[in-house]
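Next up: just one chain, as structure tokens, the form predicted alone.
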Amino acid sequence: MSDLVRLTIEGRPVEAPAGTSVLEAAKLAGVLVPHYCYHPSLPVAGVCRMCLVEVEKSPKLAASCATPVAEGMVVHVESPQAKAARRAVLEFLLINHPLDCPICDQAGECELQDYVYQEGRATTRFADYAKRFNPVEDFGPDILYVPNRCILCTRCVRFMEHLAEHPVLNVSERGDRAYIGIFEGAALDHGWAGNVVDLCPVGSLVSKDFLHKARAWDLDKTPSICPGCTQGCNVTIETRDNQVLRVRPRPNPDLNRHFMCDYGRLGYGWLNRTDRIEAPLVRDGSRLVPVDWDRALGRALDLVRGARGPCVALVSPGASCEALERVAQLVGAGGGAGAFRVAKGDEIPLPGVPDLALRTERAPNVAGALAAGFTRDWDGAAARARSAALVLVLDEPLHGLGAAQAWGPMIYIGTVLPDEARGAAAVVLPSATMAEEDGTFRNIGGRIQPYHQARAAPGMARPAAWILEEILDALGVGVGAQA
């Protein structure tokens, strides 16, 4: 193709689109050029000087983040001159960087640690480390700034100025007195401000929510989808001892780039709830008593088979596509229908990234519920439940619906048992959260995305799709029955 530029990096031939930086072209060749200030989703600054490389026929080393590829260019990343320059930069940074690794949350995923171990000096020529600033500054609701650790890469400043369009950060002072300052009276309280913690290559910007919770090497990391809204940002769920401790964005250039909003980042607490349903329950008079799965599924099957008339399903748009499709199949077989409702809030965009926002509808699978045939006629469905032959509830809290005892026979499948279901359900089947199962969500653009199990479900809880498939199989209409 005419717009491809051919060059050689570390002896490897590379073809890259015109305008590509040498640093990004090196990635195509499988060569990592160490860097700090550069980030693929931020404007280029070229201030850290860590990405210096040797370009043949060039009189001096070049900053690979700011140097575009050229036809026939020959680049050396590991030449003696380039490595010496990087060692000098690392030594310069370590002159004033405190030895906070034993207490720093970033230890284990710190780029300064990584590069010093990879190619730094074995010893320093300086006897003491200077600590000139106050230890910690409070930048906002969830963000602390530790200026002594800061290497002035300015990623945070550029993110807030160019992407969040909320320019409250700056580089204050000059020379060896410089630090990241925040304007008087301002705070990092923007709905996407938490991304500066991810962008920081060292432990200078830290999250209060994660502070001192775990070491990076203690965390199990699982690819998932943010359940906070219909945007469907790709995330990583990080767990330790079967508890979700942190949720961070996972790069997807077509959807959320490298970012996620604070609502999704900090809203994971419900995944660790301790008031979960842990065993199947069957009504015995006025009480719900725990039973094994065989008895509970048998009772649910009796209710389905005994239903004489239309069924009504009240579902959550936070359930997986697989579970919603099976509910639709179950109630549709009896001429029934279903509906959902979804919590709403203000839309908060990230202005510098097109089509990326915390969406108004705060559930991950509204499009999946609509695709499965459920409607938004919640009030109509709740009214029909009073005369329905069977009411099937899928992880819907039922708040504000009054006395559910007046409804038809109820099968409740969910993670937490609301009071309305406690007094009305004939069968309660404990289901897993999205962090405890594999499944898919359909986002606002119709993209179907998989998520994966990050922790074990409590007690006897099972994925809702598995529970419904067991009932459908027994009826002879499930996937297993058709095989």
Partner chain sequence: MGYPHPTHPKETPVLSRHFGDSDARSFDGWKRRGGYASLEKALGMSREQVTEEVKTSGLRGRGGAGFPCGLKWTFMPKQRTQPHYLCVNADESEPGTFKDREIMRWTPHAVIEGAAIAAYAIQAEQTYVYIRGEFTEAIAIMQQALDEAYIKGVLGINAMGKGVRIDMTIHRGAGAYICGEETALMNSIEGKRGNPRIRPPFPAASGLFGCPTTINNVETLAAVPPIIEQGGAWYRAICLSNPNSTGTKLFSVCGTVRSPGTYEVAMGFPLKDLVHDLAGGMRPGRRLKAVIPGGSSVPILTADEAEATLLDYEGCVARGTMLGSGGVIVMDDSVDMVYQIMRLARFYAHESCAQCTQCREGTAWTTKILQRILHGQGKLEDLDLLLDLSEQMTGTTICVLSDSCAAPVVSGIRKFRDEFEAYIDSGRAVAQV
The other form holds:
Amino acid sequence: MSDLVRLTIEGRPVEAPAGTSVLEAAKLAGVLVPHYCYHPSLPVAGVCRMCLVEVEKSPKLAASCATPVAEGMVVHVESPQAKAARRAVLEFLLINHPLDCPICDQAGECELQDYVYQEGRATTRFADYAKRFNPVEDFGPDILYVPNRCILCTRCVRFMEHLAEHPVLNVSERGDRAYIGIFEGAALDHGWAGNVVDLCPVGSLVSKDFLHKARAWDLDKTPSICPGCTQGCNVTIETRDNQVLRVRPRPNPDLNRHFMCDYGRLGYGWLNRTDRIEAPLVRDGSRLVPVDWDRALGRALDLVRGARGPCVALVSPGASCEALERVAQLVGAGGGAGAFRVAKGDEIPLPGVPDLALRTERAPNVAGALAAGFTRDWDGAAARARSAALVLVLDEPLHGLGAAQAWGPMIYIGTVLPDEARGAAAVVLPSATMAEEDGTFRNIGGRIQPYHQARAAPGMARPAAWILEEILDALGVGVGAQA
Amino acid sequence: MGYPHPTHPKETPVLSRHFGDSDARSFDGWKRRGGYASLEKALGMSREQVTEEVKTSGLRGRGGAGFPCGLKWTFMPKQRTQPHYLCVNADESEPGTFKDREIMRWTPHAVIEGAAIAAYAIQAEQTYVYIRGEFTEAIAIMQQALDEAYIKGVLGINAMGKGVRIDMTIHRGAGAYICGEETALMNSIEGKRGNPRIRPPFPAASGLFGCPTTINNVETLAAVPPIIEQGGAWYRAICLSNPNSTGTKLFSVCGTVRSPGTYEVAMGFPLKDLVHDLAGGMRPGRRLKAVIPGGSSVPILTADEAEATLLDYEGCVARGTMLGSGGVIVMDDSVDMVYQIMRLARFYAHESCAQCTQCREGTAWTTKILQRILHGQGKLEDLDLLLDLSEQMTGTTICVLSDSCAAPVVSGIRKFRDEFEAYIDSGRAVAQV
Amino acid sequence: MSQTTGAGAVAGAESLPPVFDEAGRRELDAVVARYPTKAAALLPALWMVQRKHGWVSPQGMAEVAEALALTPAYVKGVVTFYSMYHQHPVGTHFVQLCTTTPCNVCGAEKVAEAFLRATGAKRLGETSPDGAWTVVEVECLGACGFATPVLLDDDFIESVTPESVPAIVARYR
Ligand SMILES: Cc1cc2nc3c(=O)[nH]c(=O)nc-3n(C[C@H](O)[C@H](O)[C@H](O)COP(=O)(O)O)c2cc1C
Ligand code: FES
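Having displayed the form predicted alone, please output the structure of the form predicted in complex with the partner chain.
Next comes the full complex, this chain leading.
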């Protein structure tokens, strides 16, 4: 290919498309050039000067983030000159840095800490001088600014200006008096503002929600998909002691790049709910009594086998594709069908990234539900549920239907038990949340994305797909087939 | 007001011919002195011929970098597919430099005429004259001249009736040395913080408003009308030393000389004569100690070095310094070098745009170390530390502001080390820091 | 870009007269017409604010932001970059005098002291108790051959000496 440029980085031959920065080309060669201001999803600033490398035949060191590759270029990342320059940048950055790592949320995932440890000077030559001091500022609903830790990489400013297109942050003043500023009365309240906390390479922008909750190294991290809307942003669920403490975006260049919205980021509270159904329940007169899985599944099978006529399924578009497909299989065999409904809100796009928004439909698997054959005719399905031979509910809260709804015989599979089901369900089978199972969601663009188990399900709860598989296995066929 | 000194016999007045002559400020006065004939002549030539003439003259940029002016103009696209811009750099903020101010306040039409010729050559329909905000007088004079030029039809959509659009707008700065750096200047015009930009792209490809742009210093442009009038070869012949440095140059001499002021001499003129002769030499009982020949950003010369320096680009480099903007700062033996170097470092710390780490933190730290030495609390290691920091502040940033801070510090310590050591050894402190 | 804080919405600021009233708006429009983008009129617009109010208040910044379709935060980032925009009210007369090296070696600091004495301002950067004078030290004014240059309000005064200061101050009283 003609637009591939060949160069050598740290002695390794690399081929990179024309226009690639030396820093990105180095990644291709497996060499990470230390950097602060550079971020692959932001416009290049070239200001931290941490990424300086030596380019043969060039009189000065080059900022690798801002230098495009050129044919035949020979780059040294670890040459004495380049290392000396990096050491100097680190020393300059530490001049005014408080070194309050023991109380800093960023400790353990701080790029300043990491690089100083890797290649900084062992001693300070600035000990005799007072550090600059500015008080902590409240930047908005979830964000605090700790100016003393700031290294002015301007990632946050660039994010708000170029990605959010909502420039509420600025660099104020000049020289070493500079700091990140916000306007009197303004707040970092844009629907995607929380990303500045992730973008901050040090602990200068911190999340109030996460403040002093955990040390970074104590967190277990699990790749997942945000359940907040149909966008399907790739995320990491971070847990400690089986509690979800933080959800952060996981890079996906084709989808959410490095970002997620605040609705998704801060909406994880339900994953830690304590009012979960912890054991299978079967009806005994007016009561639901806890039983083991065999008895509960047995009762469910009886109901399924006994159903004479079409079933109705009321499902949640937050369930996995696997669970939804099995429900469809179960009810569809007998000519039954099902529907779902989904909570709605305002669409909040991130203008700087094409096709990225907090979507109006606030559930992760609407496309999965549709693909499995469920319809949006919720009212029709709810009406038919009165006369159905069997009602199968998959984690649907049934709000608004009222306890007074006269249901057909009901199997309720779900994480919590709504009042609407408490009086009606014949069998209640406790299921796992998306954080407690492996599964896939199909996003708004039809992309099927896996997510993984991040915490243990409470009590005897099981993934819905497992529960449904058990039933299908025992039947050998779909429900209603015997009729 | 009046220009402080009559022309000295050793001067070669070309740009400064009408300094002190307030009649030359008006449009009619300028015309009476042959003004706008060059513009008329240029508009009758092809753009290539104009540029070629300037190339022939050997004129190099007078803003500090000394880049060949005609060559710079050839970098502009030949076909205009989007607007082209000319920026006139009248930010003149480099300590020691005050020549552009003289040009603007005595011969504003020379600037307008030169800029109009350049605008024609590079196909710029709009020219922005970026004048530092503090130059209230120069701004008023330039604005008046500009208004007159519009009224007289010299500028506008049909400049001089030749069917060429040449518009010109004064853009007032607001107090930032760094806006003299060409890409910072463009950002400032665009209504941004005056942050220098990363190059490439270079201004001729993507400059002001993302369009092809040329930036020239006031003095560079003011030299263009005489070149068009008398020919590039004539200008080129004005040369006392190296043939790569041609024409005349305005040197603004300041500091501890008897007759500070702006003097125009041929390239290659001896610095010794400029200081001791034209500028009147030292005050009674004083000896020359040091000279910064090209504005505060270039290495300091000792008296001996200065007296052996020829004032052109090559002559300065031969003595380990640079011609820069031609701001000659003279210091006699009453000057406390440590204090004045601290004062320069403080200047750069104040002016750093805050983008690059080395500059933002390095200029401030350098100043603090120097202040501590001045407080009598310095250590010998501090001098090595200063040299080490300066090395890391040189050639590592987007623009050369931090290099500019390092230059006087490094040369100062190398050449006047005894003064630094005296503070350190004695623990003596100066009263004012 | 969206507007976070509109003009006049700044809490606690005494209300200053609008800069972009009909006449101001006309002046601004004429400036904007000289540039391909509205934002390019930012520095000129801020000069208009300072001319009218004597300083650039948060209210002024918000007003400029609205007039040029920028956010107030963006405007503030720019205002704080340039040292000539006053972020706080200053005395009736504003004295900027250069103390950078070329003027410094010619005794500029003595001129600064003379200004403090003559105006009654206690310190550089502070306003005199009668509110009439603010004296600040600035970096190189670009008139080094005329040490010490002083920018008094909009008047550029050259070759000021400690001896000439009292008469200058008297002239502006
Ligand atoms: C920090 C810095 C400050 C500068 N200040 C000025 C200035 O005040 N005036 C000027 O003409 N050039 C200044 N320059 C040089 C300009 O960047 C640019 O080279 C010049 O305007 C080009 O015009 P010329 O080729 O006609 O000299 C400065 C450069 C730097 C790095
Ligand atoms: S990452 Fe290249 S300069 Fe900051």
